[in-house]
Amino acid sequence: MIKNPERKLRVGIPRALLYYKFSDLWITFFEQLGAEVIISPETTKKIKDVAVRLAPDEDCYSTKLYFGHVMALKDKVDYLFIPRFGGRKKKYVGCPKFIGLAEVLRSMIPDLPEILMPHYNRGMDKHTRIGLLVRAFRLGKIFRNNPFVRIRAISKAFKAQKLHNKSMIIDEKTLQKWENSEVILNDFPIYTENERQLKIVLVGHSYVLNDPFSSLSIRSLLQGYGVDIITSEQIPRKLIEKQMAKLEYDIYFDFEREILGTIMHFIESKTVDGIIHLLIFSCGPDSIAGEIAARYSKRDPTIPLLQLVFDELTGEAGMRTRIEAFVDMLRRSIDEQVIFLTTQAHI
């Protein structure tokens, strides 16, 4: 590609999948190298329709949406950034789709801009942290030849990601305050008169929790029902790993550990009124975590678990009905407990 010195090189990043985990890292890195970063717009029906038409039928819904976001960027950028991410930890891996997605897109849509696809897989391929820095350093040469600029870009990118993680993941003290209704961690619930406050854990992949279109705006819906939520992204990692240690078998899908550990923690702690688990249709790791979560819930059904499966055919009306019924059930359960305790106190 011929570089035009009169303008910045444009790097496109699809607003899907791992974007919701590592956007601060990626955006900071490229901007520090002097590139113009262009993010695809939020998911829309148009993006979904394009995605469903282009993506392989066997792909999960979230991976299909990625195709739509790539097409939204195709004619606006010089490069597409689609890393081949296998896993960030020694023992655990990400979804295999993440590793092959860039190659699949390049083979299916040949007129795409050049794809930047650095490969990192700490678990399966034994890539080291030093290896990650070397890959970033080499990638940066496309934009800046100066090695010191590239090193600074890498340093600032990792600092930005560290700050993102710190702002997202709460500590155990903050969690306890939320459980005691001393703090609000997300959108302020819209209460109506005489309504009892509910606390619900919203569990799922970051690219579902943070994409209003693919989750059918479930967060706004719960806010409107006066529900105070916390998400699986926010739970202290120590509590999640504590729950994972109780399994007789190891879950080696990294992000599923976050989801399953959150569900197990609140089933055990009983500090919330209910749990809503968002699953993506035909996602293999989601299917595993969903089945294990359902079994744990059946063993101890004190904290109700609602599992919702999303795909391109999921209707908003049906989902809204299920959410409304779940919230009403939780409120009736609380009212019944209050009546029972009040009656016991008068006996």
The other form holds:
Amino acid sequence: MIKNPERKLRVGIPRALLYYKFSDLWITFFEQLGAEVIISPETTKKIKDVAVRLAPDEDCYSTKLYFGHVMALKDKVDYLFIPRFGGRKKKYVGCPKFIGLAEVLRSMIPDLPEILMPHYNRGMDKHTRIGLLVRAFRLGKIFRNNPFVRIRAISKAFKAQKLHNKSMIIDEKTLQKWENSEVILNDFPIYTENERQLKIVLVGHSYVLNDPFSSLSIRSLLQGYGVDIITSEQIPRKLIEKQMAKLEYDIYFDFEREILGTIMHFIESKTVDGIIHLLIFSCGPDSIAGEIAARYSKRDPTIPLLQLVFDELTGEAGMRTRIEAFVDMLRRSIDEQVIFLTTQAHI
Amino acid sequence: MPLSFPYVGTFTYVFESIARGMKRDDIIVPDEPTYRTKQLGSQHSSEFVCTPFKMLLGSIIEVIEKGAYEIVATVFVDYCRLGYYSPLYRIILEDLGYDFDLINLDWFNKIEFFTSFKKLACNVNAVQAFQAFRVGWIKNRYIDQIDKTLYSYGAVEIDKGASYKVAHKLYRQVVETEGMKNIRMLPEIIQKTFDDEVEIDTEANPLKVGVVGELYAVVEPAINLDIMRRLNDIGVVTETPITFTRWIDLGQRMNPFKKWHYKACIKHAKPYVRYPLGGKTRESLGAVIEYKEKGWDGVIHLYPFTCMPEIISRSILPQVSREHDMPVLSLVLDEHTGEAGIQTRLEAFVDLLERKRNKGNGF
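Switching conditions: you have the form predicted on its own, so give me the form predicted together with its partner chain.
Below is the whole assembly, all chains and molecules, this chain first.
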């Protein structure tokens, strides 16, 4: 392709999967390099229909949606950014589909624009942190030759990501305040008279929690029912690692640690009214974490756990009924059952 | 304590011989998985966990019901779910209220591997245990040899089913042979028995199809509905490079000159999938090219439902097949797979291959 100095190079990032985790990092990086970042629109029914028709049948729902987002971007951009991401921590891996996604897309849709697919795998291939910087530096060459600009872009991007993580993940003190109903972390729940405000943990992958289409806008639904929520993304890492250390085995899927750790933490601390676990159909890691969570919850059933499985055929009405029934059940159980708050624990 | 293990294709024979070599007379040999095994497994496991998980769980429950206490399992970190099998089995079986002990053989954690191995080999000393293991991997080679001979003789035999009878007899013979001198004689015996007892059509020019894919789906006849035999019955020679040899056979692993089939395949797959992503993704892709170069007619790719790495190879396989002019049939298997569906698709695929070959010959 001929580089046109008049026009900025356009980089497309599909709004799906890892975008919800690393959006700040990627967008800042490309914008600092002088590229125009185009992000696919929020998931709509049209995107879903394209995705389901195109994607392999056995892929999980979220991966299928990714295909739709790529198609939405296809004709608008010069480059698609689909990193081959294997894991960001030692010993822990992501989903294998994250590594293969770029190559699958290239193979299945031949007329795609050029795909930028840097490979980073700290978990299995033992790439170092410096290796990540080197990869980003090399990637930047497409946009700017000046090494100083590239270095500045990388450092700004990582700062942005750090800030994002900091604002997302709360500390233990804030969690305690939330548990005592002193602060509200997400949207204000619509308060109804004569009813106690419920507290529910919403657990799931970030690309399900933050995508209203694939989670059937469960967050606003709960908000409407007067439920105060906290998501598994916000839970302090320390608490999660503490829970993970209790297991005899290693949960080596990075994002599942967050999910399972959150569920186990609240099963143990009993500071919420209920847990809602959002699973995606045929997600490999979810099938394991979901089963472990269900079984641990059965062994210690004080806090009810609702597991909802989403796929492209999930009807909104059915899901609504189940959530409503769950919330009603929690409301009724309050009178009979005391919820223990951890007010005494830290004195 | 009675020792047992889940049923995994013909590898069960290898396992049996290792256990017998360690003088464990209390082993309980698992039965071949049946419909009940599938039912038991899927009843107690999560809805969309991969099929091998369900089948192995069913098999473990069956051996526990037969009276086994120590169950051998494996655990290691990979990209796929295999590493969770054993911890999750423990939780599920505890919930079911069984009395059992899972022994994890974790090859990547050497200390733990040897402590659990010692637990298994309680009747013998270290040298004898190692010797038993060595006999095991050598016998594994001969079991593989029987499989390989069987899959080619089965296609051209005149009396249908004869070679399968011979193979079953030979499997038992391999397990029961003792003494290194006798074991070393086995390859000749295997070849000779096949030559003597199976009458083959020497004029035939059968189609040749390679079978690749996920390990369990390829080696376990209960999940792939005996696909090898089905292919043999319609007169197709099959072969699979997917065996346990590459893990268990330390003798070959230590040999630097050994040419591994899977390494060649991975090299071929580089333009399609560059980096490892678990399972046999790159191997499945590369095997298509490898078989093409060998002059085979087609490749069948097997994988269990929701297997994460193999879905990737399944998505890329059409491109590989197109670019190298090699017919590939991908079959997804789960506990509900119907026999008629598989049979129809295999027959259609074989008809296609036949037509393709005839076209090449100028028909």
